[in-house]
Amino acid sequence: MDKKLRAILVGCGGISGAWLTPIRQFDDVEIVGLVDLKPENAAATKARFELDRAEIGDDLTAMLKRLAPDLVFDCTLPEAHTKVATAALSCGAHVLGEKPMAVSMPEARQAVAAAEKAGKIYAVIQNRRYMDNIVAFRKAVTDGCAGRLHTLNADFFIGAHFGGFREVMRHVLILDMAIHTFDQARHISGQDPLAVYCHEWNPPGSWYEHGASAIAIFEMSEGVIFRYQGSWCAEGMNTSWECQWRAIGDQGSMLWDGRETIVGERPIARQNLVSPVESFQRPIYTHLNHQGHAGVIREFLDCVRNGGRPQTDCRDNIKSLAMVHGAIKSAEQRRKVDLSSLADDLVCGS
């Protein structure tokens, strides 16, 4: 085997465990440094995951210069993502970071430019692309099991009591969670966003300070309409974290409950009122070797070693981020927003 890739992980909060657990199963990467603004967090993570050879510290720039790693794993808060990514890229490291890629479109473009200049990979953890059931649902759509797709619906309802920064975060649902669903919609449909209209609100009884519920309607590049409806303060009858999905084509419809069940129906014959239908099975597909965070990390490592770009490379992921910031701008201005050129003026909170 080639020598191990040397990595620094930045941000040793709770999410870091979702990274370090799968990383332990890969024997071609080694964590050589842990960085956190609170060194005690880095020390606790080092002990918990038995990273005996990892240095700890609170200064990423200094550690980058001292260790010259091959990779940086960015588990910091969204506000720090661009700063961490550009610092790592400028020091010659490839970067895999938590979503969202940036808190504004100008910062996202800054990060993409930094990756281009450095000739390095900057990819984002969009772990929903690496799950067996979304792969199966996507294959059913792209294989035309329901004919040509024209409508895609996603419903997300979970009463999530996080505490901490999310409960005071502006546009919390759209910015922190809907990025997953919007990226799924692009992945499932194979289409990119052209325009969006979004309404955001904070329901009575919400434990969030800002909009924890939203409805968004996207026009996609080949005529598909994607409709998202979600809430992070919906108690009871919760969906999965991957949403409930309905794909409607010109020859039938398919449902995915976001868990194990994918079902479909198409008409046997056309009638004046409601046509009789028959059920159909989802197509056979190849199961993924690694799922979730492990799938993203494994593909990233393989691309670093062998060349190519991961599915969630920043050059692609910026399109999913544009859906987020377009929806935010639409909600704030109560108007339809054009996304056809990734809307250079989109800035969160503008």
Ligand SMILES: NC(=O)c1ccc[n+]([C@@H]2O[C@H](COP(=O)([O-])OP(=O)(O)OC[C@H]3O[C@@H](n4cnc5c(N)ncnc54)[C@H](O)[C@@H]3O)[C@@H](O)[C@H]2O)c1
Given for the second form:
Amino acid sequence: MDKKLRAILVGCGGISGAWLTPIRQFDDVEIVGLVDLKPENAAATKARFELDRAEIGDDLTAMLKRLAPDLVFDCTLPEAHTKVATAALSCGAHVLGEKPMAVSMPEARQAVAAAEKAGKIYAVIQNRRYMDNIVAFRKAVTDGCAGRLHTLNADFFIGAHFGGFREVMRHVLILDMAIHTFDQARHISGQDPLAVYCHEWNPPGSWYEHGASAIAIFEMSEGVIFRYQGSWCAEGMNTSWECQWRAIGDQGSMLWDGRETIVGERPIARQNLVSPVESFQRPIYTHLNHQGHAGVIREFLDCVRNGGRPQTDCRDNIKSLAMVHGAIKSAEQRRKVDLSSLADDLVCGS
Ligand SMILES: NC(=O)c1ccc[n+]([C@@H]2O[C@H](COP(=O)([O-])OP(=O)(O)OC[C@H]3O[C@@H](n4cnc5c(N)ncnc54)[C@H](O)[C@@H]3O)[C@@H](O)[C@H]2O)c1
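I've shown you the form predicted alone. Could you give me the structure of the form predicted together with the named molecule?
Full complex below, order starting with the chain above.
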């Protein structure tokens, strides 16, 4: 095997464990540096994951110059993502970063331009694409098990008490969580967003300062209507973190509970008030070798080594981010938002 890829991981907080667990199992990558604004977090991560050879520090730019890594893994907070990505790309590193890619569309475009200029990969963790059950559900949709898809619904209800940055973040549900679901909707439907109408609110008794609940309706590029409803302030009867999905086509309907269960029914005759139906089985699909964060990280490493672009390359992921910022703009201005203007030079539907 070629020599190991040398990586710096920035942001040694809660999510970094979901990265370091698989990274330690991949034998073609090595963590050579850990950076955090709080050096004690970097030191604790070094000890916990037994990264004996990793330097620790609180200054990414200085460490980039000193270690000249092949890769930077960005696990910092959303506001820091663009700054971390552009600094790393300008030093010649490929970057894989946490979602959301950026807190605004101008910042996202800045990061895409930096990746283009550097000729490096900047990809985003959308771990909810890399699960056996979404692969199976997507295959059922694209195989036409329910006919031609025209409607896609996703429900997300989890009363999550995180503490920390989320409780004071503006548009917290849409920006920090719904990015996953919006990206999943693009993945399942194979379509890109054209327009959105969104209503956002903070329910009475919410422990968030802003926007813990939202409903959004998207018009997608080949006519699918995607309806999202979610809340981080709904206790009891929780959905899965992957959402509860309904896909409706012109020949039937399918449900995925976001866990193991995928079921579908289609009419066997058009008669009576409600047509008699038959159930259908989910299709055979190829299981993934790596799930969740491990799947995104493995694909990124393979593209760095062998060429090609990961599914979640910034040039694609910015379309999922446009759904987020379009929904936020719609909620703020209480009107339907055209995403082609928001996404600017993006080619929707490509
Ligand atoms: N993909 C997922 O399923 C998933 C799940 C949870 C969190 N996340 C994302 O991961 C990111 C981090 O979330 P978290 O829950 O780990 O937050 P956290 O607050 O637990 O950790 C963030 C860490 O980054 C450090 N940090 C912040 N800004 C920095 C900077 N500019 N330079 C260096 N270090 C910096 C903080 O000191 C802290 O140690 C967020 O973008 C969040 O949305 C993703």
